[in-house]
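Let's start with one chain on its own, the form predicted alone, as structure tokens.
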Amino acid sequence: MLSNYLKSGARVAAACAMALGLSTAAVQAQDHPLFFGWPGYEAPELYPDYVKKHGGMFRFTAWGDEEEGVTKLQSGFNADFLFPCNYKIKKWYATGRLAPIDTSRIKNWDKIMPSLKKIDGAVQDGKPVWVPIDWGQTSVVYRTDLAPEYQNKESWEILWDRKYKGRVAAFDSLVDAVVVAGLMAGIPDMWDYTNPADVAKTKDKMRELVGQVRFFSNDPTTLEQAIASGEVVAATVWNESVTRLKKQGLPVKYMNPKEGAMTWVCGLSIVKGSKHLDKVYDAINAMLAKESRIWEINEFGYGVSTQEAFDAVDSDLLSELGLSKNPDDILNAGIFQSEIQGEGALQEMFDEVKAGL
């Protein structure tokens, strides 16, 4: 009788949900945590163990960039776990909403490369608040058939080359666009904008870039389509875009600029008060599993945080992706992205320049 009563109650609940315009799938989705992070990380192949255990995926919402993400969290947005990158961990923590992580619940914690666990900001008030997951670079992908001269002089300067005015694109981001302008403007520290003179120099360089670009975008697909069609000859992208463009057979190359490519590391953090804490840990464990990490290397071309995944991938493929069996060699080679000092002034400047001021 109790069983029949419960079934009847479930039918009533489902009927009420449908009356409110909610599907059964939508109701069931509420039983899963909400992941707030970078677009593209909703792929079930990244979390096979979670899908097997829970019969489906958790919920996912993407931000445009981390400035937008932090603002939403500060405004009370209710997510269960997040995907911050190393240069923003402190700012996420300053919202007061990151929970300490119980590393005893992370199955592969001991398999994470030690150098990544030591990243500045990963530990706050003596407790870890961030689990390193993957890493990659921000650089320029360009069409070797449309800009052949840059094969012999790879440089961020292609974005400012008057020959390609209106045929370049860039990220709509402080860390992936404005800081590059600071680098090219020659300021002493491309992560420090507390000196108004350095902001002014960067502003002049950004004005030039705004006059050059066909568009700014944080959507990898938009940037990839523009490169594929020839609408733009060069664009700032991450590794995954180059991987996808090469799979289309396009004549593209990912620059190793003479000024240096930028390297970042991203990972997972838990939001305080999550009602789905067990499933959040299941999701973290699923993403750190060997199967997931190998899939990300193959499909996105990113480096990952566990050495065992690199050991399982063919050396020739790693070389083709710009990776190696010793990932610390790559991690130490680029310009490591850091927390921006004077970020408020830099954001204000960026907004002004885009508005034509």
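Between two forms, the rigid core is defined as the largest C-alpha subset superposing within 1.5 Å. Residue numbers count along the first chain shown, from 1. What you are looking at is a predicted structure, and each value in this text was computed from that prediction instead of being measured. What changes on going to the form predicted in complex with its partner chain:
- When the rigid core is held fixed, the Cα atom of residue 325 travels 2 angstroms or more between these two forms.
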Given for the second form:
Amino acid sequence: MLSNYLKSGARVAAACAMALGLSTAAVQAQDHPLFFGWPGYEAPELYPDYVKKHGGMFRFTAWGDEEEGVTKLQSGFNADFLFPCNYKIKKWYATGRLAPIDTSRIKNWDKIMPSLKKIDGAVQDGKPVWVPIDWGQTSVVYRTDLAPEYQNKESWEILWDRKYKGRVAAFDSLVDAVVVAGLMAGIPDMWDYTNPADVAKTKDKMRELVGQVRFFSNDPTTLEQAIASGEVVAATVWNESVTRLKKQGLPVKYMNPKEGAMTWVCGLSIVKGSKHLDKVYDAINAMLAKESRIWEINEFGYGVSTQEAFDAVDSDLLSELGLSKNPDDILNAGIFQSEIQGEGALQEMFDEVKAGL
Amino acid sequence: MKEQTLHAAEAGSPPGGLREGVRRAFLRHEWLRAYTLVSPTLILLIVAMAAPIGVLVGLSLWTQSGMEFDRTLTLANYETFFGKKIYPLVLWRSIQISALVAFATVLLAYPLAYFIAFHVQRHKMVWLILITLPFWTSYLLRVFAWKLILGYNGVVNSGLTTLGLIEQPLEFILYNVTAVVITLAHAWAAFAILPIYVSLEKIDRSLIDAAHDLGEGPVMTFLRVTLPLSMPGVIAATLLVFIPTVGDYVTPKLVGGTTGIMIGNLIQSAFGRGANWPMGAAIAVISMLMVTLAVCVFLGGVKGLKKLLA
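Given the form predicted alone above, what does the protein look like in the form predicted in complex with its partner chain?
Zooming out: every chain and molecule, the one shown earlier first.
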């Protein structure tokens, strides 16, 4: 009887100890800033200096897409730093929650390529609010064994090819997918949808696309798996997916469409009133460090914002990844993603075509 | 002097007097006792249900202008809802899908509940726990599991290919309305099985014996005795599955493909990247009203059916 009591007592004590242990772990996590950004950027290898200095990673939350991220921050989500891309900085800034960045606290600020620092929106009211980190493309990856004919005529047209009806996939996003319909519909400016006639033209093209695609998704893994299994022959992806698919040894090629691939630059911004400002700067410094930038080139296949990292990577590898030491070569060759004008109308149109209208 | 203090003491002793008063009121009024008893639930319902619905209705009367709310009260969002084809169409489609899900779930759940109630003699508890087993994993995982089963290289397709029944994987089983119905019907199965089980379990077995004694066969006994007596469970199950699935948005997003979107996706889109909260609130309010209406129609139909049969 007594021993039973003792046993259950010990069990309760053990449970309490576990609960305490959990709560201290939770408290420790609270000591780190929260990074709110694109999925995949929670890899500790991107922040070796931070992990070394603080003995652990900061907290991370991924957004579904950047537009959703803006709304979440605006409605009071408490992140400490963010990962906006060039075409969206102004919108992030309009929430009134971006803090000016003290560049004297960023060790590698002078090593960042000057052309990237000057990107539209990066400086607001005379102060930088955005630190360029990486750049890359949005284009189509396709299986060279399943759609070999496209090797000689690389084009976004593959998404609309009747032959591959139900065998293509695309991003569930305005900036990475819907604007391509605008481009292919031949409207005067694929970033401007303030004219209802342009929206209508894009809608026709989009309706065709909805009939073509197997699914829309923003999740790189979902898109990669569909390509890998042969469920789809072509899909819109970012460079990182192609790098990973090639590592699996799959016969895939990243298109350089005759209409141009889309290009973008992403970077870090700090949220006003962060309680972990020192650690946020530590994280930014860790991400700009040479080691981190080299890792990103190798693993994600993205271009990075510091010249020193490029100089440290074999130029054969760079050309294999489709990169160049001079980012302007790539950024100017493609279609540079810009802020979408008339975004509301475009989103409404996207919802409508998905509903079958 | 002494008398005065006594009076003062009497008048100035609110704790005792108050306590006494409350006690008397308690004894005298039954409604007070009842309200006190339900007050924790009542307060929770007001704070967590009534207040948010109030906020939602209020929000739906504002409009979005850029990043700010325009706080002039207007029915503009409701006009947009009925002015644009997409909203009524998708809401109607969601109600149809959920009705189909509820029907399929109840149809599949009934035999199982019947089996446990009438044919399982021992370890009934184990059976019931086994039914809730899928609920031990996350909802999201269950949806993903269906993606694996129905997928291009999934269990169904690779199974059929191995058997030599098909050469190319079937593509029509994932990313459409059917996939949404299958996934939801599985995910909500326990919500249908348990209420039906409870109402079947409660049926007095002597009634069934009586039906047999009076010469009814097994089919007629089921139709005229068992089924009518288990109707409360069937109705509860239908409502428990129908109401929450109308607003579901994760399942259509993951397995619905391009054509399986539901009203929940539009609400999410309005609150998310559409950045139009008042519109989202209006869609939510209208869906709530329509679901209520659909439930009333259903209950009315059941009542009418009962009268017809009686």
